[in-house]
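Only one chain is included here, represented as structure tokens and corresponding to the form predicted on its own.
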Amino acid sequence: MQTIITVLQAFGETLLRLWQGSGFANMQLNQLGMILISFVLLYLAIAKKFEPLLLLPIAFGMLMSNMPMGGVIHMEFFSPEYIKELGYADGTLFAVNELISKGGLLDFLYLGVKLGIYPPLIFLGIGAMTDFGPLLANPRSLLLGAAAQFGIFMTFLGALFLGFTPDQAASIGIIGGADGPTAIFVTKTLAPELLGAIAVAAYSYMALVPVIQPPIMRLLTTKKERNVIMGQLREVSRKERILFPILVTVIVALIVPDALTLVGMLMLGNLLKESGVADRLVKTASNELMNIVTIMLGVSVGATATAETFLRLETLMIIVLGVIAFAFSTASGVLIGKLMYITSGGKINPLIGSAGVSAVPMAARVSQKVGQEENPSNFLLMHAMGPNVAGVIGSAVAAGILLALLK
């Protein structure tokens, strides 16, 4: 009997290691709620389809770095302040040093964001699927493109009002640009504790480009400017084609520096395609390259959403003041739209100036669909083209503003 007592106790002492152990008896409500968040995110790309190449993974990641006990990934490895604790001088040496024994596979992944090579690497596979044919056949999308970011300084000005510091303010104005790997870049190097909501912010406002841009661009336009039917664009030679990236390489290396990466690894992938000559580079950095590389950015960035750094009242004055900077952005390029619409005596349609924000293609998009809502025969896809990767452009050279007053 007495043995019978002690197998019963020694199983019950087992069942209860095995409770207290368990990710049910460790669940906190902050938790809980950041699970719920990722299965609204998660909804969100794979049935609405908003931006699921990259807010798909995003949400994957916040979903294992919020699950009790997973410990999958450890944000404190990369804190300056547990870092000097320790006497380290180097974070990145020490976060190293720290993975080899304790690190997550989530850990080991985080340092292609805590070190910027996810993103260049990304732009890398969009220079190799970008035609800038559109914007070199119309050099004045460049100052649409350049007129989108202005909503980038607006937030960033707005921000330093309502509190933030200037790294801060300078991570969140970058949504305004409309280009996920670009406010990675920005934030991970100046607000890595604001890395998650910022990536969720960016990649959200870039999916609900169609529902954000209709009405700005409605309001601060004519019908009889929508109604402009644009000429057709002149023939680009193949060698402007080449010669473009290499010589915006050296322009922006020589006026803002810090936009060199990405702009340098934008550039080098275009290159590599309008080259001619390296069609299997082409390929794997536009498919191969690009789609692990989005994978492995994505679920890493999701990973550093947890519940302490994710449910503050800092992310939702982040979210609204998203919102404001993609709304400043593309009323900025649509004014500059009218502008050149006045100077040009009416040759230019503005709705093309709101594709000056760098979500290419959707943002050219939204542009032909309002145009042709008022014209059916109008077609100004190639047009918003120009300004689109004009954003591109000037998101990344907006990045190495900010990265060059503030780091």
Second form
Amino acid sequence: MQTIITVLQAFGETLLRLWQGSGFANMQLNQLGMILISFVLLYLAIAKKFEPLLLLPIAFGMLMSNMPMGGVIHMEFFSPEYIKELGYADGTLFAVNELISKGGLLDFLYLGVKLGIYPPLIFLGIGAMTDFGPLLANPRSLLLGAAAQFGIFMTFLGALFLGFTPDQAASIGIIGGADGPTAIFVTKTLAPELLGAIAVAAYSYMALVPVIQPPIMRLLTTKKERNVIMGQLREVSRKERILFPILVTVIVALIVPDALTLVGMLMLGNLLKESGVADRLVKTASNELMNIVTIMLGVSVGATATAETFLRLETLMIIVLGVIAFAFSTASGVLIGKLMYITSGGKINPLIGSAGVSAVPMAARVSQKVGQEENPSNFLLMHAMGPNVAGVIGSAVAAGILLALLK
Amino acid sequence: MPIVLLNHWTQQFSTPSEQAFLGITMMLVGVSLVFSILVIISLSIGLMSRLISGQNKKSAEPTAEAAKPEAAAKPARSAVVKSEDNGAIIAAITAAIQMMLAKEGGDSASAGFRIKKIRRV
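In place of the form predicted on its own, the structure of the form predicted together with its partner chain is requested.
What follows is the entire complex, opening with the chain shown before.
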């Protein structure tokens, strides 16, 4: 009898220990909230196809890092206070020994974010996939790419008024560029504590381009302006295509060295493509490398969105400010488009101005769609690709300027 | 006297009015810089395109001039291609294609062609 009781006791104790060590017993309400948010993001990525390539890994990273007792990522290893407490020298980016001895997969993947490795690699892939021909054929479209960065600086101002620090305000403002890698690149340097919220906001708004932009475009343009059919773009020579990335890299490097990493990698990718002598590298940069980095970036950024850092009033404010930034960027692009419509004697359709935000190629597709709604025989896509790729350069330059001023 | 740049210089703007001043200044500087850099790139692209198209025209002109008399002098022989005439015929065809592209407003260099040999099929 005694033996049976002992066995049952041992059995009960084992079960109790298992229960105490399980996620169910340790689940906190805020973690449950984050898990539900990750489910919503997974739904948006899978069912609604909102930027699924990035939103899906981000949501899954978020799900894993918020599982109780999971311990998949140790954000304290990257916290300046903790690093200082451990006695590391000033400026040490992460607790080196702790990371090596206790770190796991996501801690190591997060190094790619912390050290700013992933965004430039994604830019390399984007460069290898981008055709700058429409921009070279119509260099004035760079002005539209510049105009669409206005939202970044307007939101910077708005965020300052709401009590964010200048570094945080800059990171929030960059959402207006509609460029996920750039937003991550700036935030990891200036406000790493907001990384999760900003990444989620940036990618969500990039996915919502077809929803956010058209009402603003219609509101700011007349029927006559939307009806403008633009002339065919000129052919661009191979020489121009090859010289362009070199030229842009040199100009940007000399004026804003902080933008060099992003712009340089973008242009390297493009030079590989246009040179026509490195097909294997182009294929790798635009496919395998890009896909691998996208997975690593998405999962590790999602994992930073823990309940403690995400479920705060600031996150809500970031989400609201993000949409304001995006709306301002769209509006300023369209308004400069209108100005170009007037100065060109009605030859430029102002709808292409909204494509100055750098969500490539979705923003250009939106210009095409809104233009065709007005006039089915109007094909604005190639014309909108000019401002669209200019927006990629513009947002990287804006990021470089913010980094140069604030870091 | 060397200019000393402060680290975390924005921290000195602490009151709301100072923050507003900082925000507006940075907004103006930022927007102006983005515009300036993209305008510089835009002008550089324009200049580069002009230089390249000018260079192409220069290189196309002598070829066309050299080829014209040959092509005009032997119009009837074009049907029968002899090996010793290949050079002139190639030059004439090249010039004609380049002229056609130039007339259409295209860029002959973009075609990236070079006729090496003509063969009866």
